[in-house]
Amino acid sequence: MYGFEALTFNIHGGYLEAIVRGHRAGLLTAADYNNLCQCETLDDIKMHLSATEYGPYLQNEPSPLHTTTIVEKCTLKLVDEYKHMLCQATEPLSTFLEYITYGHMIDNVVLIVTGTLHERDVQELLEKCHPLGMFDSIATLAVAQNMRELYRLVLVDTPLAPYFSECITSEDLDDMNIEIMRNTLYKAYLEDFYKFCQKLGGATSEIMSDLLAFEADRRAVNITINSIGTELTRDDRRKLYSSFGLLYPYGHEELAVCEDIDQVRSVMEKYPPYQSIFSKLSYGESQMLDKAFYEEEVKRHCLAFEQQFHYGVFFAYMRLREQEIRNLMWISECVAQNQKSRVHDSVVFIF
């Protein structure tokens, strides 16, 4: 059906696409970020944000403000917009929107299981969970001692259940196992989301395939770098890579045997889209890699809005808004800790 979306898309999707494009127009601009970077206190940040779409969410907050309050209120705005779109959506868009939250669900599960392992208070952990990834039985995750119990007691009734088939073992939960569980779940989630988008066909399939392939490749690079120097074997590492993306399959074979960051770099430089990312880094440096990937991701998500009649704009908007919240968190932290010289280190401009 590629090319024929214009005939029928607006029957069910036209209103929501207009809504999401309107939301996208409310994202902070470079001028906003320059003003925010000049702020001296968190109250100055609040005053500047009062002229943006975040204004109503922050107006009743008393001084002194905390960074967590700013991030919480900005996230609340994203959640409200998401819930509004989900309420208005019909199939298959409603399923597509639900897929977007599964990544947050995985992060929340890992956060609670890790926190419980280190004997943190469950209530405190629940407050740190991302609101888009909440589900009814999340608080009971704390009782699980191993993967099998985690699945049987809690996750069998959640949308993550199908992704757990690869990680059900009787091994006790420890930091290494939990990290492997996170990456195995993410792999299964991305592959499932990718198949779903392929099934939708048309422009949605084309645009989402590109965005998800980039996400899969970025995860492959991060897994490789983070597992250097650990007891994770090459075969175990290879199992955590998603079975699609620009690096699949030959890039994965090469990444699996990398022993340091420079070997990862030489593998990635064979792929033109990633060559530009690694050219920004000096040899042996991986600290700025996250920012370089975020910048490339933002560029791709902005390009998704250049085409009409597809669902990719919903995914792109959610990711752009999440990046904006990360930017605000970084700026707020730098201002609160009096580290204004570092304020530009992690800010990724969206426009």
The other form holds:
Amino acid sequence: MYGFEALTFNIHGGYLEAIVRGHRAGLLTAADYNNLCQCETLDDIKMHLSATEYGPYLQNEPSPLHTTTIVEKCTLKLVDEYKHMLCQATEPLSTFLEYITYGHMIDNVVLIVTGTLHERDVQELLEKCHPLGMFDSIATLAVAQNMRELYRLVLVDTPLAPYFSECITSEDLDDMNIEIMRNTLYKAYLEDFYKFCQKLGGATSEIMSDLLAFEADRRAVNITINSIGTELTRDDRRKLYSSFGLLYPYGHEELAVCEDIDQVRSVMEKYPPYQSIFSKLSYGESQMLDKAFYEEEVKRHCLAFEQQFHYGVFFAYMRLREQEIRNLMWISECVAQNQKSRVHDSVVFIF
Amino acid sequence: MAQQEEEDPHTQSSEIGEEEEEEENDAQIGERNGKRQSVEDRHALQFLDSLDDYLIQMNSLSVILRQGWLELASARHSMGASRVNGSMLNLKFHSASTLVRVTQDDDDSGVEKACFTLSKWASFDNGKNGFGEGKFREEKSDGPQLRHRGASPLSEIPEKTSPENGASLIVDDQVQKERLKSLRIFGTLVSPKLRTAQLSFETALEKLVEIANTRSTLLSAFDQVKDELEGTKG
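Provide the structure of the form predicted together with the partner chain, given the form predicted alone shown above.
Time for the whole complex; same chain goes first.
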């Protein structure tokens, strides 16, 4: 029952909630970002990060550094923290934490399948996979020729198996099929996660419903914008939208027929939470849309920490760390390319 | 005296004739020198103009490439590193979508120089190009065909336009499809930032061909100036 979590939550979740709140305190601040934005080289960035929680992960990296190395090592830190929380968690928190990684699992599956289609070496592809999305039989994905084989040989024993029912065909895998598969899987995953959180009830259900609805709406907008000018039909586009969220169902109907960014804007401005996002953009512009969405996402995730005794803090922390890693990636790229004037184009401050 | 006087007019007239002839020769030599000088000046100016163009174009190329690389980083930031990385590049045999033709042309002075021509998105330009046709036909029959999911919104545009610009719009539509096809290695639903990066690198390629032509002109003008200087010293 909502409101009585305070009586029982700490029995099983108290320790881990304290751990995740401690981790949250280690997120980089605006002062850290200002120092990083003034770095001249990647070694300077490494030096500044050595004073943060990323220090132990970067200290042994030899020069010259590469931006991908910085991102990989920072991601390792997130993975270590996640694994520690997962091994300490009991049900239903452990299932909740596993749900957080299914998105990365889907990305890894698509990476391996696409790379195999392009005749890349499997080992090379495995190195590019996100560590949070790894599973035992992932290398076997390279053998599958179509989605039926993909499911039968590999994915039937993974948590993604239930999501495959909507996209199993015997057609050979090609670029369009893989893209449809990716988005269909992600849609099924989000809907399943949403239902799971609803079943948990209480503050977790309320907070996670809001966060997942935002995620679904953002996906819908991105799918719409990315499919403008492609061969994806309106019906196919509509099928990729999730069945929940603020935009469901009428916003989705309107987004499905949009042909340019201004039409997308006119649809989204009817919804007050998204009006503020699109008001930051000038007409015809979509370059800053990502940053506007990330800023709104960060705001909502920070608000999740204002309430106690719910699982939303774990989800919010993972997403905030991922945003922080994206920030570090962008800063590193701007420093490496000597384009520091553009560094604030995509950095989203968390605190 | 009278004989001398009789001889002097002849001498004087012959001297005058010789002087006139010398003056005429001098005038002709001067005119030839003047023409040669103007030709040398023209070659020198051509060399300096080419050098100026070359430096401006190199600077412009640097700006375009910087922009392209940053847009690619922005696309990677937006779509994720797992979608935009070197491992996505296709190692299957496929024909190049863009070709460069090198020919030997004569410039105004009749000197041979290399001339570079860019043929973009040649895979749809079968027949019009005249080189490498066989490979493109081979690519079309071997490669996996995109499953057709209905009319693209863009394909409606040529039907609505007037006949005068309908042909150019159909070509633009085909070029757009070829662009999207080449981006398919990163997925079919890619961020607009990746498409912008593609346009920047496409512009950079055009600029590179322009630079190659300018350099060819520059080297040709340099050779001419060098030959003239050596001729003058000899």
